[in-house]
Amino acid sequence: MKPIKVGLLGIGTVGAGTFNVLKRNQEEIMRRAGRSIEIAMVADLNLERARELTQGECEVVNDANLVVSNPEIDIVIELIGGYGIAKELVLKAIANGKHVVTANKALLATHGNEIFAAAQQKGVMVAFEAAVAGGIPIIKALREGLTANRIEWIAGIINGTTNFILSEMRDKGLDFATVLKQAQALGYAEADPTFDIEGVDAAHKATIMAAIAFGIPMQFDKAHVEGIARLEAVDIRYAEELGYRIKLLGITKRTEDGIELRVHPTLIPEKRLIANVEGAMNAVLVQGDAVGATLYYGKGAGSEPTASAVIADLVDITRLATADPEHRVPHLAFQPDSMSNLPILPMSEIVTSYYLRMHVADRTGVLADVTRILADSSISIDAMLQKEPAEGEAKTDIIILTHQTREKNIVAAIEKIQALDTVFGAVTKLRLEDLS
């Protein structure tokens, strides 16, 4: 049987890993796929580097359009990234009848609905295991392994940069800015780390997982996105005293009223496995009604871990390339005509527990005023920590953990607490998830 011919767009970190792993494990991959998979063309603006990496084993061009329009190419791997030219090339590849493999979470989260519709109409596949959590096969698990389940919720540490920063802040007691500089020096954070530290990267991935878990369209624009740049070391320390770790979580939940889709720093009980995921590692916790909780852990980025997911997609497409399109696994797990119109809930309607830290005057009656405001808002207290003031100080910190309440209720209560003349500055609010 003739080999599957692959065109690779972009031979950077992941592209080079894909080329090398495919070459190194060619025999094993062929035994699994049933036929040989060969990278026949590579497109990259840096021709010299691309030729050096491929060592004359395939055609190298600097115009990606030559790859997506080549009739000999069966599958196009898009590793360029971004929303612009990548979208144009993916849609052109689909229009030319080629299957697509991509690691581009930003593209799928924002334009996935259009891309999947085009692929459905043309009868080709778009595979994207590498778009979420690198080498962890979470897309495969959600689309196929857990298909018998009604997924209830997903909570994931899905950005290695922010997890590294939070781990270092906790271990060493350092502030955010100091650890960010360390992360950049070590190569864990980009020179411009905005997408990571502001939660955008995690929100792209959470959007994709929500679509697959609940059979809804991609709706990145409705996700609540909150990063870690304003997180203070003191809150990490207080959380630890109360038995919690703070992680940047991508969370999506099915509720009676709709779907929650949110990314933000979150307190997790330290006894949970996911709370102990440290450094640049990723982990995704999925709750299904039949299977219960399942945890997926591993490297969420890097050359060969991500290449592992890219090549798994190549093998899947190779196995199914000749199958009737109607009998392939749907892009978003559910049949296209059976997608749900469940709404994404606004953040004001989210129900969860909260961590509140307030800087107050060290005098009688302050705590009574705060607890009265919470009680008037039907917010009950789960735990409380009152710190001794420093010597010579007349102010101290009060930390309160609440039971579950609606976001708009806690926001209204905080406004009233901040209006007290015994409370100084803004009240710090973090969300808390038990994940049980």
Ligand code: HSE
Given for the second form:
Amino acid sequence: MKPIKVGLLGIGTVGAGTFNVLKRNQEEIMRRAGRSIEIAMVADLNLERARELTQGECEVVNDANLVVSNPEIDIVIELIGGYGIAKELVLKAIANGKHVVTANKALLATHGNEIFAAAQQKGVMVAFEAAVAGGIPIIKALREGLTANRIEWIAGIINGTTNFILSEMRDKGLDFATVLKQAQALGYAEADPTFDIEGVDAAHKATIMAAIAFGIPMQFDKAHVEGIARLEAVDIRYAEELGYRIKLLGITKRTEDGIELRVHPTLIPEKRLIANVEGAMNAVLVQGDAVGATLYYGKGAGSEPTASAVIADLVDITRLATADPEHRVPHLAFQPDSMSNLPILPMSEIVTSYYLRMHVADRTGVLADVTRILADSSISIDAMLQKEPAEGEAKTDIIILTHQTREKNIVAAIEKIQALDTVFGAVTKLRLEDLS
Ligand code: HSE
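The structure above corresponds to the form predicted on its own; please provide the structure of the form predicted together with this ligand.
Next comes the full complex, and the chain you just saw is listed first.
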């Protein structure tokens, strides 16, 4: 059978990895795909670097439009990123009848509904394994491997930069700003780390996982997005004393009333495997009703780990390219006419446990006042830690872990606690997931 021809848009870190792995493992990949997969054309603004990387083995151009409009190209790999030109090129490729492979989580989480509708209409595939958790085949697992299950919830460490920072903060007892600078110097964090540290990147990935787990449209605009920039070293230490680690989790959960979709720093019992995922590694824990919990672990970024996911998509498309479009795996796992309209819940309606830290006067009755407010709000206390005041100090920290309650209840209780004249400053609130 004649080779399937691929056009690559952007030969940066992941593009170069894709080119190299495809070349290195060509024979093995061909035995799996049933035909040879050939990168026939590369578009990149840096022509010199693109030529150096491809060594004259394919055509190199600086105008991506030449790739998406070339009738010889069967599959377009979009590795440009962002929602601007990338969206335009992906839609053009689809309109020209080409299958698309993309690692662009931002594009899919925000414009995925439009892109998948266009692909459906044209009978082409849009594959995106590399968009979530890099080399971990989590899309394949959710969409195919777990297809028998009613997925109940997913909790993932899906941003390596923030996991690296949190690991360093805990290991070395350093504050966020110091570790961020070190992470930037080591190349673990970008010069502009906003998307990573503010939780946006993780929320893009959680949005995509929610869509394929529950058969709902992409709804990034309804996700709760909270990063780690305001997390204090003292809370990591207190959490550890109570037997917990703090991780930035992307969480999506099905409830009777709707879907929870949220990214925030989260306390997890240290005995859970996922709590021990350190450094820049990623892990995703999926709870299905039949299979129970399954955990997927690996590198969530990097040249060849991400290329591994891109090439898996190329092979899938190559195998299915000649299949009747009606009988391919649906883009979002569920048939387009069987999508659910379960709403994404507002944050005030989510149910979880909480960690509260308050700075209080070391005086009789303070703890009683605080616990009375919680009891009056039907919030049950699970554990408590009170520190001895420092020498000569009349104030101290109280840390309380609660059982599950609704977010709006805890917010109302915190307002009352903060109004006590024995409580100083704001109460720090973190969410806690048992993940059992
Ligand atoms: N910036 C991401 C991370 C990798 O730190 O995990 C690409 O999504």
